[in-house]
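In structure tokens, one chain follows: the form predicted alone.
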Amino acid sequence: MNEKNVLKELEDIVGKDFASNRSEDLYIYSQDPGASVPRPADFVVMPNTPKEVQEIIKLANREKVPIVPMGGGLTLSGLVIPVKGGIVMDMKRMNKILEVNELSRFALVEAGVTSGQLLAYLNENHPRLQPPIPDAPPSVTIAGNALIHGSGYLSQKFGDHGAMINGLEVVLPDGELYKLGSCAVSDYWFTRGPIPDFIGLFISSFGTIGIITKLSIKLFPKPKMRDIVFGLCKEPNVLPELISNITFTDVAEDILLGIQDKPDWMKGYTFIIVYITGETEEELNNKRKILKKMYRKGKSRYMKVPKRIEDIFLEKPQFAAKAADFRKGGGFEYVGAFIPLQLIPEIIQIGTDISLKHGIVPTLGARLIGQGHAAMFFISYSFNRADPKDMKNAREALHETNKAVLEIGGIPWKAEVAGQQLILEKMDPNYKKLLKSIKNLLDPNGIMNPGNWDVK
């Protein structure tokens, strides 16, 4: 690779202000907010149009230079830190909200549109609609979150955010632009079928298949009123049945679990946080009564919390990091795991034991996905970013947790490179063979975020 020639071509494509190989510009692209070891990029480029994305990928493919797409850069698990150097493609300039269809309830956005941007736009222009929003800063991108099976306050009812994708516009390593979903046939980006559905290839593939330039995401009616009904449980073994019973009633918009050892009064309890919505106060009261009764029957109890705590939990987005950092230095990372409900008591014990082993305050939680079909369970490990030993300690805890999750039957979510290898070791051999065949077919030069989902 001739770095000078590659930089010149990148500058010709996007302009000199939006391509660089200067160390001061590359620094922030060598790391993310998590515990992953920094890895240097060779170039950063910021395209403004799908055509520019195409030209950049054609250049990378011709020169066999790795290329890594980046949205908000907030996955925490190093997925946008280049494993093998190359070009980081920062999508922030592609930030147009192209269409909101209020009748069919979808938004068509470019890849750099953030959750905060879409939420603000809808609040101002379409106040009856709400988008799927994760528990993350508002700078997270809609596309990036949906493409990693993200979840948020609508996921208990409607599934993870990957399931909410109606259509994609993608650029493959050959530089060609493809439309997936109804947009391949119709002018409307309203559904994924009824044609062969290729969209799943790009979800949780971590940029190893292609680069998304546009995405259509489902929108949902916004209720007039929203509240929380807290429960308190001392016995984790009762949680699976209690949570399943709550989903059967269809009263919950969202269901969260929280377990942590600080402050001291929280130690030994699981907090059940059920969000309810309605059009009237009477409707909310009826749902409160149902939940209070269910808590009692489920060997738990209703808990009244101060308004200031309610206000924190009613934020949109509710930034989970507020409850995760118990160390100096401002760092935290977590293993997220998709699990069936029956594994909740076991994973609570696993996360607590691993946390204590590594001298980390136990901080665990879960969100229900798809009306109880799964739970996204997280085990958070805080660390001091200024202390390399402390960061190493967090990485070791993460690795142990990934192994434990796989052993009991769960699947680590948005796993870092080491976690991906653990998943691949456990994966059905023919699934792995198929994954390798698809990657080799679409990306014969191996330029797309190499090192991730690296099938040996």
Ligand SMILES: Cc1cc2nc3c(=O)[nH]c(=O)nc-3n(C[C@H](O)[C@H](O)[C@H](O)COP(=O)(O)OP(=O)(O)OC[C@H]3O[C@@H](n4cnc5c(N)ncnc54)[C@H](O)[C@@H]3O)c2cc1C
Contents of the next structure:
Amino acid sequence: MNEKNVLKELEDIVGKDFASNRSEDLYIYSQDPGASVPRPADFVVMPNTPKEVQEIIKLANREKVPIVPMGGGLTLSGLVIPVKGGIVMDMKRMNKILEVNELSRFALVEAGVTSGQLLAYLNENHPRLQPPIPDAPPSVTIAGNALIHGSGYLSQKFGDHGAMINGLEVVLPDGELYKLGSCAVSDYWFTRGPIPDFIGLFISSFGTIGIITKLSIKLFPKPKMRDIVFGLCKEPNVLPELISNITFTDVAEDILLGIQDKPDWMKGYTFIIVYITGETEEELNNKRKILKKMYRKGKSRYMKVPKRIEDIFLEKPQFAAKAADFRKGGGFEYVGAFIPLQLIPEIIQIGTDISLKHGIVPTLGARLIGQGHAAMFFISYSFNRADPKDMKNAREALHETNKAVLEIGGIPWKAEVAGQQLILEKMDPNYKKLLKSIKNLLDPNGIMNPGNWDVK
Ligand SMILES: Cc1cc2nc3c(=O)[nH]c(=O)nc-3n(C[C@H](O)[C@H](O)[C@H](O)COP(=O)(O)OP(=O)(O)OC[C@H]3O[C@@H](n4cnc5c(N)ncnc54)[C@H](O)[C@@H]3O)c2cc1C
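For comparison with the form predicted alone, would you give the structure of this protein in the form predicted in complex with this ligand?
The next block holds the full complex; its first chain is the one shown before.
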């Protein structure tokens, strides 16, 4: 690669202001806020159109320069750190909301549209609709989140956000633009089928297959009223059945669990946080009654909390998005683990034991996905970003947790490179073979976010 020529070509494609190899610009693109070790990027580029994305990929493919697509860069697990150097493609300039279809309930957006932007746009222009967004900072992108099987306040009822994608426009390493989903056949980006569904290939592949330039995301009716009913449980073994029973009734919009040793009064309990929605106060009241009864029957109890706390939990995105800097040095990263419900007690034990072993205050939580089909459990480890030893300690705790999660039958979510290797080790050999064949076919020069999903 001739660095000067590559920079000149990038500048010719996007303009001088939007391509750089200056160290002060690259610094921020060589790391993320999680515990991963930084790796130097060689270039950053910010395209404005699909055409520019095509030109950049053609250049990268010709010069065999790695290319890493980036949305908000906030997964925390290092997924946009350029493991093998190369070009970080920051998608934030492609930030147009192209269409909102009220009747068929989808939004067609460019890949750089953020969750805060879409939420604000809908609140102002389509107040009856709500988007599937995570409880992450509002600068994360709709694409980045949906493309990693993200989850949020609609996921218990409707599934993870990967399932919310109706259609994609992608650029593959050959530089061609592909439309996937109903948009390949119709002007309406309203569904994934009924044609062979390739969209799944792009979800949780962490930018290793192609670059998404547009996506259609499902929208949902916004209920008039929303409230929260807290429960408290001392015995983790009763949780799988209790949670499953709650999902049977269809009263819950969103179900979260919280398990933390700090503040002291939280230690030893699982907090069950159920969001209910409705059109009338009467409907909410009925749901409150049903839940209180279920808590009692499930060896747990209803908990009344001050209104001030309720209000914090009712914000969108929820309070977790602001909790990033809760400790000196501000760092945290979590193993997100997709697990079947029966593993809840085991994973609480694993997370608590590993935290204590590493001298970290146990901080665990979960969100139900798809009405009881799975739980996304997060086991969070805090660290001081200014202390390399503390970061190493957190990395070790994360790695041990990934291993333990896989051993009991769960699957780490948005796993960092080391976690991906653990998953690959356990993966059915033919699944692995298929993944390798697809990657080799679509990306023969291995330019797409190399180092990730690196099938040996
Ligand atoms: C405080 C906090 C709270 C959080 N809470 C939640 C939560 O409730 N739910 C949740 O799901 N997540 C949560 N997260 C995790 C994460 O921030 C979100 O999932 C976020 O939406 C990821 O989006 P992003 O734009 O930052 O993605 P990025 O980190 O930019 O990208 C994610 C992956 O997708 C790839 N990618 C991005 N854009 C493209 C593209 N255009 N084409 C191809 N590949 C692409 C990247 O290469 C990378 O592999 C939280 C994070 C924090 C810091």
